[in-house]
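As a starting point, one isolated chain is supplied in structure tokens, in the form predicted alone.
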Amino acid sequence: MKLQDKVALVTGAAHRVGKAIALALAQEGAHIVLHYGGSVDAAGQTADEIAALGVDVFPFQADLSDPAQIAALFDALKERFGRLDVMVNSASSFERRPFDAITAEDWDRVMAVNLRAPFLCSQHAARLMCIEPREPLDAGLIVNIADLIGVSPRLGYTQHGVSKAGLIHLTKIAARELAPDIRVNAVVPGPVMAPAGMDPQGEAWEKIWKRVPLNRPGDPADVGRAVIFLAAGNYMTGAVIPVDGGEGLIGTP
């Protein structure tokens, strides 16, 4: 798919990895629907950066744990652009809790954002992508941003890991269900940036990235480049692409 003048929706695009993905798509000429949750100021700054690239940007705030707000997001998108070509499910929570302390409410909160929301967004996206017949080399594209914890269990992240494992399986099921008009793939980032609240210059972050085979941290832009690669690779669907410096080869601690 050539991205010039296409329409792309990126959830969680105000900052961090979501921002890098939105900027990468905009640099290729795509118009951006910039979803954000509570990061109002960051969303405004990111929207300005995207607009400076000469494409249209449409910021929209929505709580993805609420199906009604997801529907409102897609209604607004349809009214603004009338079409959708690329959907990136990047928004995610990242909660740590001991196994025996997880409540039903904790479980449901994480699943609502990390698994149910990508499913509902993909469902809405598929309907928009198929308003008109698509050429074989111009299939719609959905990309799910997963997590290595969804592949290799990590202590303290039970509900997060299960949600991301579910997202990877959702990727494969959706790839079969939506073919040939829509391709669905996933990207699994590794240590591309320090977790929120962690000093990117500190020892804790260095300890994380030094254990990976490439012996260096990645960058959010690496994930953006992977999304662009998936957009260009029009014979790829159901793929799960690691962008992790080889961390998946050794698993999570």
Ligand SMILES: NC(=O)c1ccc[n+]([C@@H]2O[C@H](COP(=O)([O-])OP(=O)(O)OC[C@H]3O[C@@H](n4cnc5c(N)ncnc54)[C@H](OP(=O)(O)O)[C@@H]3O)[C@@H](O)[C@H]2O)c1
Second form
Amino acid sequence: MKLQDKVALVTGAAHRVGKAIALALAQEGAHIVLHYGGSVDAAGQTADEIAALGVDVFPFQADLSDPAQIAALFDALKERFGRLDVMVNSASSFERRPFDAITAEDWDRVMAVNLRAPFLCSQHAARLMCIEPREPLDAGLIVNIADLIGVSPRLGYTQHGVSKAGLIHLTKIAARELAPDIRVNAVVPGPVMAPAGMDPQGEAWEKIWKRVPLNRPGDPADVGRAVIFLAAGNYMTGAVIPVDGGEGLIGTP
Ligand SMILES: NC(=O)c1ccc[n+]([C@@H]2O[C@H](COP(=O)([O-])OP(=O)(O)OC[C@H]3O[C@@H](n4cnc5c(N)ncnc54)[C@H](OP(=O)(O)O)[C@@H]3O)[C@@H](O)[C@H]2O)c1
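Okay, that one was the form predicted alone. Can I see the form predicted together with the ligand too?
So here's everything in the complex, that chain up top.
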């Protein structure tokens, strides 16, 4: 797919990895629907950076754990652009909790954001992507941003890992369900950005990226490049692409 003048929605795009994905799509000429949760100021700043690239940008706030707010996001998107070509499910929670301490509420909260929301967004996105018939080389594109913890079980991250494993399977199911008009792929980042609250210069982060075969942390822009690669890859669907410096070869700690 050529991204020039296409419409792309990125969830969790106010800052961090989602922002890098939105900027990468905007640099290719796509107009951006910039979804954000609570990061109002960062969303405004990112919207300015995107607008400076000469494309349209439409910031929209929604709590993705609420299906009604997801519906409102897509209603607003339809009203503003009337179409959708690319949807990137990047927003996610990242909760650590001892296995024995996880409550039903903890479980449901993580699943709502990390798995139910990407499903509902994919459903809404698919309807919008198919308003007009699509040519084979111009199929709609959904990209789910997963996590190596969804492939390799990491201690302390039960709900996160299960939700991301579900997201990877959702990718494959949706790739079949939505073919041939829509391609659905996943990107599995490794350590591309220190989690919020962790010092990127500190020992805890260094311990995580030092064990990766490429022996350095990645960059959020690496994930953006993978999304651009998937947009160009017209024969790719159901693919799960690691962007992890080789971490997948050794598994999570
Ligand atoms: N960072 C890494 O090294 C790494 C590694 C592996 C996988 N990943 C994956 O890459 C993606 C992006 O990573 P990241 O580190 O940038 O993620 P992040 O900072 O943990 O979260 C991304 C965004 O999700 C949004 N969000 C969370 N709960 C929400 C809710 N209920 N409603 C609406 N938005 C909500 C937040 O938006 P607001 O701030 O606006 O509230 C947040 O900015 C995630 O899917 C993550 O699992 C990242």
